[in-house]
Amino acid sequence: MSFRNFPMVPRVVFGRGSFNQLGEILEPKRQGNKAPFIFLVDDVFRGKVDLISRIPLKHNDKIIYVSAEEEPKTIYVDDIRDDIKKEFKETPSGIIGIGGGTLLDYAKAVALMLTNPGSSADYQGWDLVKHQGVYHVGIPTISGTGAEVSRTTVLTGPERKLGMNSDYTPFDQVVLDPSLLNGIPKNQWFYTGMDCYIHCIESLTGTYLNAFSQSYGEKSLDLCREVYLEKESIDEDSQDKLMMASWHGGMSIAYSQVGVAHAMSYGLSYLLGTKHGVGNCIVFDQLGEFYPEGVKEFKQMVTKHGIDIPKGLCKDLTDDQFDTMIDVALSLVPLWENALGKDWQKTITRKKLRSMYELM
């Protein structure tokens, strides 16, 4: 038997307060003066000056905002690449992405395709990425997708919506400052939060569980349960715990696999666009013929926190967008087997999956 050999993030900071050490640690890895370190950062911040001014600008480095309003797609990962490359004559000496699960998704692909050739949409699927990318660094300023640790990065391409996953994927460094999560919208905080959730509740019940996956499951879903059934606000407390509960979620997964919920949910966010914790909540929130205890702890937490979870999206779908659902659904294969085991297909036919999404 061969056993997978994955890559770790190797080096992290964390406390209140470090991202102030960012310049003190990418100025090793500085390429000389006119190699520039690109600053992918959450258009959200635009005119933020309390994180913008700490970014450590020097020589010729630039700051590119990116919006987070649609997921990740490769079109938009090969734009920022060519507008890259196009402005600099050197490669850059490092990404480094600032914001949620998708500037961390669009840092870890800009950085791959810097150095590999063709489109990103080229390299969704497992182990297709040949050359190591350039440095990148992940800062999350929200905790909960595991973007931070993950050896993949999601993205919706012209045919499917299909990680870049690969031994060259993780960031080189991560820095988690949990004073970064302040102002968080609420929604936002709650949906993101049930990302990792959910990321747990799919791997401790899967079927490719193993000790690995469950000792970093089961500590990031006790921190899950702190955050959301016994704390009444979004503390500093609560900040630091789901920052840990993310990193721990994201490893979790890395020897094992998500399941039922992320796999339909990457059909609606192919079909409709639908953001990605938003997807999964939607998504579980009906899956209690498949995870009986996460959902019952799930909608004690939607009601604890007073949260609307959209309903009706597929009311007004036509038969082709419910069959390009689901076969966006039934193409990612090692999430059913994980869910369901090998003989997966004999209970998620087209009929069964068509009849979920109408619950939706």
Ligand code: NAD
Second form
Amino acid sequence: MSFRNFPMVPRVVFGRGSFNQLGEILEPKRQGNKAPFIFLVDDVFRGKVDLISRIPLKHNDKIIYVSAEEEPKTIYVDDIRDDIKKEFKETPSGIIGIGGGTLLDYAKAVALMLTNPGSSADYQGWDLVKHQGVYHVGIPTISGTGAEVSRTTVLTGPERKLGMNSDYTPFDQVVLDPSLLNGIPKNQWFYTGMDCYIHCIESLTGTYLNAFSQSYGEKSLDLCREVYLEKESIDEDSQDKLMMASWHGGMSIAYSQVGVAHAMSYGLSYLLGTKHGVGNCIVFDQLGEFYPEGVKEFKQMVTKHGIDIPKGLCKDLTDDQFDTMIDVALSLVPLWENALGKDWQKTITRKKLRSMYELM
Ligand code: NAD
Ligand code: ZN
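We have the form predicted alone; now please give the form predicted together with nicotinamide-adenine-dinucleotide.
All chains and molecules follow, beginning with the one already shown.
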């Protein structure tokens, strides 16, 4: 097949308060009283009665709190899967992820690993997943990554940071309730939102661009500009728009790719554990050479919102550590090819990457 035939999220509900409909949405998918729904919930909501009390638990359904402090790792995915298998005789009716990109990715990965043998590390790559996962639902509580629509779940494994990209990965159902975005710390709102902005710039300036990606990317970029440049405060309209910007940004990269910022930020995150949103900002801040317009506008947004972009992360690294980051970044061939074309290796040498990392 010369054209990629992508699955999409088949069902989505949007609106303030739509989270309250979750019970109704899940019930028809229940496989019996002994096959629970498992809710993977960001630890940050522990004790937040307003959200937790609205999770529609029945029978032996269970909430598992998961920390988003570190990015998802294959070993944690395997542990969660093993714990669920140990506790419940029947395969769960579904896995529901409630949180940011971290929790959404855990939910996708655990749903797949309940029906695929071995370790999630065996499936990092493209189209390695053999069997459909259990029914899985994504409910974002912070917007920007596009993980709610994407065909991947990004995991750090023993050897690489790479997604389980497959037709079975996308959610079966997404619930977009912008009121869940209340209470996000400002820096984090900025970093995760900039993930979306950067997806758009990388997609729209990439060599893989086509009308499908462009149409979603341009809409997403307009929404990001409204939220981060035109608005004076984070009001309801801004939450609604950021949620849709993230959705469109994810759709845009479905049929194209990300670029230089993501390739380098994966290196940072693999070596130093730098989280995706802030990592992208640290890298993008230094990419004026590759994305002059985008970086200029990004800096305006940083100034407008008084955001801290950490600096000096790489100042004390050893040669071996630089080499590890460079290896990870260089392994992401499609990203470089999208950013710079087939001859990307003429511009992107190890020396060039080292000099760029040294600025971060
Ligand atoms: P996150 O999920 O790590 O959340 C960031 C922080 O915000 C956490 O501390 C979390 O507890 C907190 N938080 C979330 N919702 C909140 C709320 N409503 N109120 C208060 N605090 C809240 O961050 P993220 O930027 O959404 O996701 C990053 C992850 O997403 C990375 O692991 C990255 O690899 C992944 N990612 C995946 C895809 C994909 O397509 N699958 C795409 C991009 C990024
Ligand atoms: Zn991203």
